[in-house]
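First comes one chain, alone, set out as structure tokens in the form predicted alone.
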Amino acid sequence: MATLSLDEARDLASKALEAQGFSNEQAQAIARTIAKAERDGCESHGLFRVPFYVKALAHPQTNAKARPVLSELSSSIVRVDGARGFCPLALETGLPALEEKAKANGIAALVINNSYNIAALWPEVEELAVRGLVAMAFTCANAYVAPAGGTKPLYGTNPMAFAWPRRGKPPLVFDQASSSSARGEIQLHARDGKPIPEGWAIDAEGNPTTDPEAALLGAQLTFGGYKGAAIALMVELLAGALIGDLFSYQSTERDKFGSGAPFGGEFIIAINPATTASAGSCEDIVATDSNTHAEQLFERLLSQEGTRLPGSRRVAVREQTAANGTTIPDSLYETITGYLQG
């Protein structure tokens, strides 16, 4: 295993991507996102993703030097055209405008179109929560997941993320796929030669499998059966039809060159709790301060032995990686350093 500080991980990713043809702006934004994943112990979205970004260049329409363009769709909705680049830079372009509109209007939305997105969603919602906003994010993927009762991929893993601001504490954040596992988790099992848990996937013939290679050739399953499938469908509509972008199966059909990188959109909603909570009722029971009110719920939750708040594990890992750095397999380190040669 190779051990790197978080600064070294970020710089390695940035330099490798730039050597492969990414602009400095694109490479730096992607590397910042990768470093956040390494910081939080999310191996499947950290340096492990660098080869996926490089492979995405296989599609001739990929724009590794894209400059996202910000526009205003209404008084409370902004749009970023990713210009066929990658989502991290599009997010950095649009989030400040989303924050401004949410704080001014009480609620606002950010639409990202024409972008490759193979990153986690929690960094953007957490950033908004740090700034005092409640946030939700949704994105499709390539078609990896079968609908409930079906055997062929139709939906993406279709993650959704949520963040709630907390006074004097890290925000409450969760980021989860509507599938039983993230795609990257199966890829990690395949890399390491480990079986996947039952219920994650079926093979190409529709049979249950614990073989990660067979799962990658077959279809992933949603969590909770029909309930997870309904959420996957909701995400398809929010991050596809609603914002005028591709469904997961359309992203797959577009990828005729095997880049493996989902192409489409992301939809983010930001809400200013200072606006909504001020209109509350039942003042004899409910505190008008949404933060104080939420902490009452968290306190009750944590009073039960064995419980924790979503995202608390990531926060705990941050302290460890800040002190000890992050580790990756030597083989991955050699692959990434190999990219430095151009």
Ligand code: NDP
Contents of the next structure:
Amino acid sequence: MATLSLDEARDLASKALEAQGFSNEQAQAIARTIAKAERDGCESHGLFRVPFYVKALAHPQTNAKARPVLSELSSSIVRVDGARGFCPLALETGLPALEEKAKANGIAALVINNSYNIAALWPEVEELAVRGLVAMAFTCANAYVAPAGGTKPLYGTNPMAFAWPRRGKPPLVFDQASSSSARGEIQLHARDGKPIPEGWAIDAEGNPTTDPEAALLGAQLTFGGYKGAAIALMVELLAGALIGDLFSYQSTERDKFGSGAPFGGEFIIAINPATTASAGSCEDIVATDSNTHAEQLFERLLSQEGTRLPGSRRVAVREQTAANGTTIPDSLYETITGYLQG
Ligand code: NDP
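Could the form predicted in complex with the named molecule be given as well, to go with the form predicted alone?
Every chain and every other molecule in the complex is listed next, the one we just looked at coming first.
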């Protein structure tokens, strides 16, 4: 295993991506996202992703030097045209405007179009929550997941993320795929030669499988059966039809060059609790501000043994990685350093 400080991980990713043809701006934004994942112990979205970004350049329409363009669709909706580049720079371009609009109007949305997205969604919702906003984010992927009752891939792994601001504490954040697992987890099992848990996938013939290679050729399953499938469907509509962008199956059909990178949109909603909770309830058991009120729920939740708040694992890992750095397999380190030659 190779051990890297978080700064070294970010710089390695950035230099490798630039050597492979990404502009400095694109490479640095992607590298910041990768370094956050390494910092928080999210292996499937850390340096492991660098080869996926490089492979995405196989599509002739991928714009490794894209400069996202910010515009206003209405007084409360901003849009970033990702210009066929990658989502991290599009997000960095749009989030400050989304924050400003949400604080001015109480609620606002950010539409990102024309962008490749192979990252986790928690960084964007967490950033908004650190700034006092409740946030939700949705994106489609490629067709990997069978609809309830079906056996062929239709939906993406379609993550949705949610963040709630907490005074004096890191925000509460969850970020989950609508599939039983993220695709990156299956790819990690395949890389490490380990079987996947039952219930994650079916093979190309529609039979349940624990073989990660067979799963990657077959279809992933949603979490919670038809309930997860309903979430996957909602994400397709919110991050596809609602914002004029591709469904997961359309992203797959567009990818004629096997780049593997989902292309399309991301939809983010930000809400200012200072606006929505300002009038309060007539019930005097409801705390006067939303932060105090939410903390009552968290306290009640955490009083049960065996519970934790979503996001708390990542925050705990931060202290370890800040002190000890992060480790990656030698083979991955060699692949990434190999990119430095151009
Ligand atoms: P997980 O199932 O690992 O975790 C989902 C959420 O549940 C996390 O927020 C996690 O918090 C929380 N959680 C886990 N265990 C508990 C517990 N015991 N109590 C309370 N909360 C808990 O995530 P997925 O595998 O579904 O998704 C992984 C990532 O993949 C996501 O970040 C997602 O954005 C990304 N992804 C990206 C796609 C793309 O195309 N861009 C497609 C699909 C997924 P914690 O972090 O603290 O463990």
